[in-house]
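Coming up is one lone chain in structure tokens, specifically the form predicted alone.
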Amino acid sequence: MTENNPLHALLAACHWIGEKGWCPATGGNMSVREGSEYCLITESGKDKGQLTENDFLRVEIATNHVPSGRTPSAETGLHTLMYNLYPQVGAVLHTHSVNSTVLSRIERSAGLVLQGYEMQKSLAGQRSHLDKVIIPIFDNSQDIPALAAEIAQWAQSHPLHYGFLIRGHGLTCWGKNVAEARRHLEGLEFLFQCELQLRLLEAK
């Protein structure tokens, strides 16, 4: 299961995410780019820890059309948005961990600022704990096309790096391939846990 077979790599990542408990109750969705026109994304309502290759659907990036007629995950439009915005993105992971969900609610601003953590260097291009890493936060919506349009408009003036949070919902992150997306997910989840515990301690 290597990047020589991106779907195998994604499948392994999904099982790992399931073991972490970051996608409870069939939540979350994962995808990998398949050339310039398509991506493969998890089918709706599937336990991410129990996925097989048959649980991934081919989706047209430009239109969100699913040739098979089956139902992809609800947030498919957020995945195709990232592939449309950034050709270098090769994989997208969307999770529902407790830490990301809670932090996205208690942080009232439009972005979560992470600074002072050595693990910031798990994110591509980060070289120092002194730099600020800002993870944008968007309000949750059941209207995915409208949410995707809002994120796309924001990205016109604020390039997206690593990931974004949806308030009360979870994290969407990505990378140039599955391995990098998985590293970003693990790094961000560690940082979220540190930040949440720090805030709890400071509030005492």
Ligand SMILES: CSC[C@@H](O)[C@@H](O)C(=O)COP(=O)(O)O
Second form
Amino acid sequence: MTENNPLHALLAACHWIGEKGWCPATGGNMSVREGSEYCLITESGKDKGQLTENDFLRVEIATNHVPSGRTPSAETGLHTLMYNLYPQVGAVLHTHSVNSTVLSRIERSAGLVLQGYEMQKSLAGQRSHLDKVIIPIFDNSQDIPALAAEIAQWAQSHPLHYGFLIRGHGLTCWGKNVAEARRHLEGLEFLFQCELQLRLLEAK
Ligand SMILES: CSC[C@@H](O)[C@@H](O)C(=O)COP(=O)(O)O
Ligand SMILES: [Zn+2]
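Right, the form predicted alone is done, so what does the form predicted together with the named molecule look like?
What follows is the whole complex; the chain from before opens it.
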């Protein structure tokens, strides 16, 4: 994996995500920032574990315009939202793992609290298992512009870090580059699995 070529790094991340089983049946979408105006995002409907360079489309961050005229991810608006809100975001990964799907339904509140786990330190800036990491959960919607507007509204008073969950749908996470987004994805997936197992055992 080389950050000298962000698209190659993203492609490698997509193949790794496919091997992990976190994007079954064409679920998920991934993007990388290309300067201040554009990002490259997966074409809609592709198997994200089997992508090639040709499966990424250039999208204008401010308008969601696709110069090629091809069809980008149905969830492009959530990627461009993150690039618009935070200039430091360099890559966005959206996955559909079983753990993120189930946990976001079991947790009925607007946020999943992660506390007591050493692996919280896989998230940028986290220094102790004693701190609380809150991953917001937004209700799923097929109206992506409306969902993006809801998340943007939330972010005005609660700056977003690492990722958010969409209930019954999956995780959207990001980083300053592909390597950091990948680390956040792996760290969060580990934490989700721990939290789900803990809740199952404690319920017995
Ligand atoms: C397998 S259907 C999943 C889609 O509805 C969507 O949630 C998704 O993540 C993939 O959509 P895509 O348009 O391929 O980026
Ligand atoms: Zn999705």
